[in-house]
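Encoded as structure tokens, the following chain is the form predicted alone, with no partner shown.
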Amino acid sequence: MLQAGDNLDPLLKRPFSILDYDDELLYFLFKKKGKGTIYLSRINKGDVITLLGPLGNGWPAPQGEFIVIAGGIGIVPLMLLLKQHRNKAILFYGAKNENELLMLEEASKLVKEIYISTDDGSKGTRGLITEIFNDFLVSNSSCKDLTIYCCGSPPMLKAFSKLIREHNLSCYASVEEYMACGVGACLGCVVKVINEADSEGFHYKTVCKDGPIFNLKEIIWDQVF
């Protein structure tokens, strides 16, 4: 959780994934969407940033080859996974247009294969990345045994969860939600997940503490968005 400066406007920190790190530095990549990210984009060397973290869980380690699916800036929390397991992943990367395919050159050097799509056809195949992946599965049935790691917008993950269930695939997803405290105390970022042990068949988990990585099959999407 990051916040620029020491003022109270905006009051809350903003949640980010770590893009990369070395012995002395943490690297973040974010999109300017509101007041908090605009303030962060204006900081200069020597300015103060308040940081709370690391928070939440991480990706389960892949065993052998694996599949990565990213939508737009959703590539960010997947870059370290690709870096730590070089040339083991088949990457499916989609965005609205070519300009929103971030870190494309860097990611392409870390993977075994890469499939690209854009909504407007400005780069790669024209269409949704979920459609491209579905076509891939039809002609590569052996890949159904590979674990999938994905991150993207809530509508993308919701659509992708349906495909996962149809093909009975193993998939972990980094879930986006608005966050306040970052430690699970305020319960402002809960998602509804399947829990067969509960009499109602579900319970709630916090994205900031229990997540942000979830088994995609566990999430009850029609109650979240």
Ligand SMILES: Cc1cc2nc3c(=O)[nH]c(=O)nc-3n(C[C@H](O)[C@H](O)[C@H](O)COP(=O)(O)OP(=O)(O)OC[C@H]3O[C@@H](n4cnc5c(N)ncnc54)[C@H](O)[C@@H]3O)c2cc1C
Contents of the next structure:
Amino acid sequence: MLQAGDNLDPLLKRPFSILDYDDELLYFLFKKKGKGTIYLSRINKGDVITLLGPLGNGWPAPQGEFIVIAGGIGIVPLMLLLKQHRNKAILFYGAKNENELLMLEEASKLVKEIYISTDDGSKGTRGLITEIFNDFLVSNSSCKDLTIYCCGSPPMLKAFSKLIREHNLSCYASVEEYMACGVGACLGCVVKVINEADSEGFHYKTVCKDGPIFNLKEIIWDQVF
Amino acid sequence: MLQAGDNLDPLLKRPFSILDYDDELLYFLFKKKGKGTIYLSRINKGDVITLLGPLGNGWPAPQGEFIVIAGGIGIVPLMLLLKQHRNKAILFYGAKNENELLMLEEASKLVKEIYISTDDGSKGTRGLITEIFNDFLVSNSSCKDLTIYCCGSPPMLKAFSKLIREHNLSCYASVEEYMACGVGACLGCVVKVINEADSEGFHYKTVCKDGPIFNLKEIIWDQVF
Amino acid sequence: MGSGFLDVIKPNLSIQIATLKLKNPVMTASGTFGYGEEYSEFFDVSRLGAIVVKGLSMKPKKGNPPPRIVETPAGLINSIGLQNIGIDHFLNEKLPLLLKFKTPIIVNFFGDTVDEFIKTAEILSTHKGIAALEMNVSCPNKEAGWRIFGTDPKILKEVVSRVRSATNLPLIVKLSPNVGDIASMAKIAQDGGADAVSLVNTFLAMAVDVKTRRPLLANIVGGLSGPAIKPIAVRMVWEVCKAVNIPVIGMGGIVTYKDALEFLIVGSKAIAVGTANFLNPFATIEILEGIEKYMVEEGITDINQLIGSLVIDYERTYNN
Amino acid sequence: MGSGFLDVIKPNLSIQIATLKLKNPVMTASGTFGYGEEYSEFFDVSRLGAIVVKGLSMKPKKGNPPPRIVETPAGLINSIGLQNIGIDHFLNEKLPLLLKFKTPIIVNFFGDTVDEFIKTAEILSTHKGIAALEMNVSCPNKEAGWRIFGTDPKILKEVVSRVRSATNLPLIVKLSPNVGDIASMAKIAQDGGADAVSLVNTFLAMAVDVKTRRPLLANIVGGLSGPAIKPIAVRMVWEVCKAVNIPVIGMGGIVTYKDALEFLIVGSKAIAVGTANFLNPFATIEILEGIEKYMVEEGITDINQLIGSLVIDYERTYNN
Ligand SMILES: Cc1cc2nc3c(=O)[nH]c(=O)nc-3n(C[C@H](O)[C@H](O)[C@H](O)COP(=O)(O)OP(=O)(O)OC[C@H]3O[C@@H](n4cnc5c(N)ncnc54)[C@H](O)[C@@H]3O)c2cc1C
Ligand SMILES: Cc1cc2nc3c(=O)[nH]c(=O)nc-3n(C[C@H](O)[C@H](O)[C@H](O)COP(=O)(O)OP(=O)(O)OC[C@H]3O[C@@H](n4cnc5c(N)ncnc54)[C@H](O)[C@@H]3O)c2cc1C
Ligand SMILES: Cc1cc2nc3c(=O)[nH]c(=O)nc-3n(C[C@H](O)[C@H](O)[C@H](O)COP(=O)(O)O)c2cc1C
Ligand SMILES: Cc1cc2nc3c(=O)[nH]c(=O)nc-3n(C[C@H](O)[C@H](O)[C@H](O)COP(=O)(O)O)c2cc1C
Ligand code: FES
Ligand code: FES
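Please show me the structure of the same protein in the form predicted together with the named molecule, now that we have looked at it in the form predicted alone.
The complete assembly is shown below, putting the previous chain first.
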């Protein structure tokens, strides 16, 4: 989690994925949304910012070939995975428009195959990336056995988890929730997860500590948005 | 009043005097104290800050020679006065130590005579500038008729107003109080001022609008600090 | 409807509080806008829905000694002590100037005793031009050991119903948030004959200078306002809107049009801007323009469609 | 005394709450420090005055659906919904780990009914190692139509006195700030046999997403904590300290050692750090070190000289 400045507005740090690292630096890539990211975008070279991390779990290591599905800024947590497993992934990468297809060149060098879509058709196929993937599955049914690694907005994940269940695919997804502590202490960042042992069939798990990566099939999406 | 940034902490703008101006720029000089001035000190060239002003009254124009008494950063609102009335002022300038005697070179070029003191004796006479002025009066009793222009910390002004009354001197002082609106609307920044017409003998005046410059003899200092 | 800007129909922002018609729901909060003049240098204050003036009492009041204000995280504590020029001076000197603005003038007032409340209301009611009265019951009651009028149900009932009989002007009761159950206080005001309630006034608060170990305000305690209190204020306004059927004027920490929208969405008919005037003299006007722009973007043609339009589509549970 | 650092005598920070001795007054606030483990990765939590664990109930509780938290100006609204693992799991799995830390473990607990409060207190009291109990009365009462225990004087009296009879452990009653007169609630707790009171719990609050016009929390309302509430919390703690003669544990928005000092100066014997743990995992330790440094600089050798040392040397008036 990152925070620029030391004042009390905004109060909380914001969660970000590590895009990359080398011996000296950690690399982040983020989208300006609200106060947290606006202030982060204003820092100058030499400014001191606060970092709490690394937090939570990571992607389970892929065995052989794998599929990656990214929506917009959701590419970030997947870049290191692609880098660590070069030429093993089939990447499906969608965004609103061409400008929001970040790291496209870098990503395409790391993968075996790449499929691109945008909502407005400004690059790649017009449409949602989950639909492109669905079409791909029809003609490549052998790929149904490959593990999927996925990150995108909650609505995208929600839509995608339906597909995953229908085709009984194996998919890990990085999930988002608003966070406060980042270390599992406040129980603020929970998602609903299937729990057979429970009388109601579910329990809440923290995204910051138990996640952010979950088996997508286990997440229950009936929560309020 | 100035504020750096657009977040809600610190919430309020802070009052500052204009040190100088030219066709393009306003010049400010301030001392880092708390949040407001810390954030102001961090701005970079090109950053946008908020300014509300100019506010309140100004120094009444001096007639001929005059006396200026400044404590530390209190020199700021007096610099324009000195500049507009070159070689007319006898300046008494005191501070904690040499480092806090700001604009010393510039100020000395603008005045007829200058007396300097520091609390620790690191520059000029050791002692309080009000005491130095008191000693000066003893050997220069003709100066008792000159109008005094004064700015310093509340404790300094408080001490000085005693002297003013004892010697029945004429003195304008720039007064400080914590401010919110800056335009006389909130009544937050008041000082107690003598009012013969009032049954209790006083009323409250706003520093931001009725001031910041008051006839020092009229200010009642029994307020809590 | 076309998509060009020219086709945009200006949404209707006018609302009604009792017999009082406002061209838009953006008002100033008492004590933060002086008597209107201070801010008329910055913009055309006639554009406001209404101007609420600094609280007045029968006789002028000096107020508390300084320091009177202290900044806190995203908040401001004030202990002005109800300093004001008194109703005579107001009616003779300030009101004529205020009446030049083309917007209703609402007069906020208070008293040390119930009788003073009544007399003040009576005098104010005889003067042409005052659009409505707002009674500030967050002030101490001399007859009840200086306890706050607005925190005692019995006294609140008495003072509201007696002031109600003393005036024909629309009567707004401004509630104190320093109570356990604000909705029941609002109901008392309604039962007492109030035409509207406004809330919140400031929260009793305190700050200490750790170096001197003294309170930072000469008055020891003061009232907290500003963005810090907004989430509590929104909750209270929501609760009150559900409890009464008279109009509610919401306030507490409104800085941006989004803050104002929160209050409108939970059900307040109008909103008032206080501390934000100090942060930005144009705050009220920017909020007004922001609301209008939002309505255009969301396709809301009448502000009354927005008021109270909170969507709750899941089971409500009270916890934590 | 010399002027070198070596000559500085370490001030005494230890305090006593009933029979409970704490090496310093810095505690964690329930629900913000998990069960201790989460933060033991960052520093030696044994240095804390005490650890107060997340509120427990007889049976595990799932809590509210997400979103559970929302940030507000200098504040945080949470509606965790008292999610917890239940006392059995706590006593078997978590307590043994907690007891490895060399600091008292205070267990925060609650119930849906008075009976549940009593039973939970009884079970917790039979277990070795628990230093004190803190009962959270800011939770809804099933038998009273889900009204909050701590906002009804009668129910508060009953639940406190009955839990008092059920335990020999030092009993802290954690008060709800959502009341009109917090001092009288503190007195009720004292009369009911509490060994100490702690305050404040969170303020009922709400935030609205203006785009969707829905509450930002699935639970609609939640509790506001953080720096925003500090000035109200300090005032409440000051009022309570004057009203009772049992120790008071102050909290609400403490982020720095200066914030902590405000609470100590107005009279609280210990302080608890909540939301600040989220801003900075080292907050408690930095606050502890800050208090110690301040005492050295101010020449205060014993923390008890600081507690309640507020200087008021002018006439007190209540206004505005
Ligand atoms: C594990 C994880 C990794 C992330 N990695 C990245 C990254 O690498 N790059 C990147 O650009 N973004 C990333 N995000 C998202 C990023 O944290 C949010 O965009 C950021 O918190 C927005 O903060 P803000 O203050 O700018 O906006 P805010 O003003 O806080 O919020 C803007 C809007 O987004 C909502 N929001 C904010 N944070 C979240 C959240 N976590 N979940 C759901 N809604 C939220 C708010 O409610 C609001 O509607 C990540 C999120 C998580 C949980
Ligand atoms: C008319 C006027 C002109 C001024 N001109 C200058 C100037 O040119 N240069 C300059 O350096 N300073 C000037 N000051 C003082 C300056 O406004 C304060 O130093 C500044 O507000 C401190 O803000 P801060 O946020 O840094 O500190 P804070 O954290 O707000 O305050 C630091 C300490 O100073 C106290 N304090 C803050 N402001 C005031 C005040 N106005 N009066 C009394 N106590 C206060 C606070 O209570 C606190 O104890 C002027 C003040 C006034 C009223
Ligand atoms: C400096 C100041 C003076 C105030 N004076 C009054 C007053 O005279 N009468 C009154 O009813 N409310 C008074 N208030 C309360 C405001 O009208 C308003 O209810 C409160 O500040 C909350 O709104 P805000 O957070 O937008 O400021 C005053 C508030 C401030 C900050
Ligand atoms: C996420 C969260 C969970 C909390 N859970 C509890 C709880 O289980 N029991 C309790 O008595 N108080 C609980 N509280 C209240 C805190 O203990 C504390 O009283 C309050 O947050 C004010 O302190 P702060 O401003 O320092 O956070 C919780 C607060 C937060 C923010
Ligand atoms: S952010 Fe606190 S538990 Fe995840
Ligand atoms: S700062 Fe508001 S009246 Fe002076």
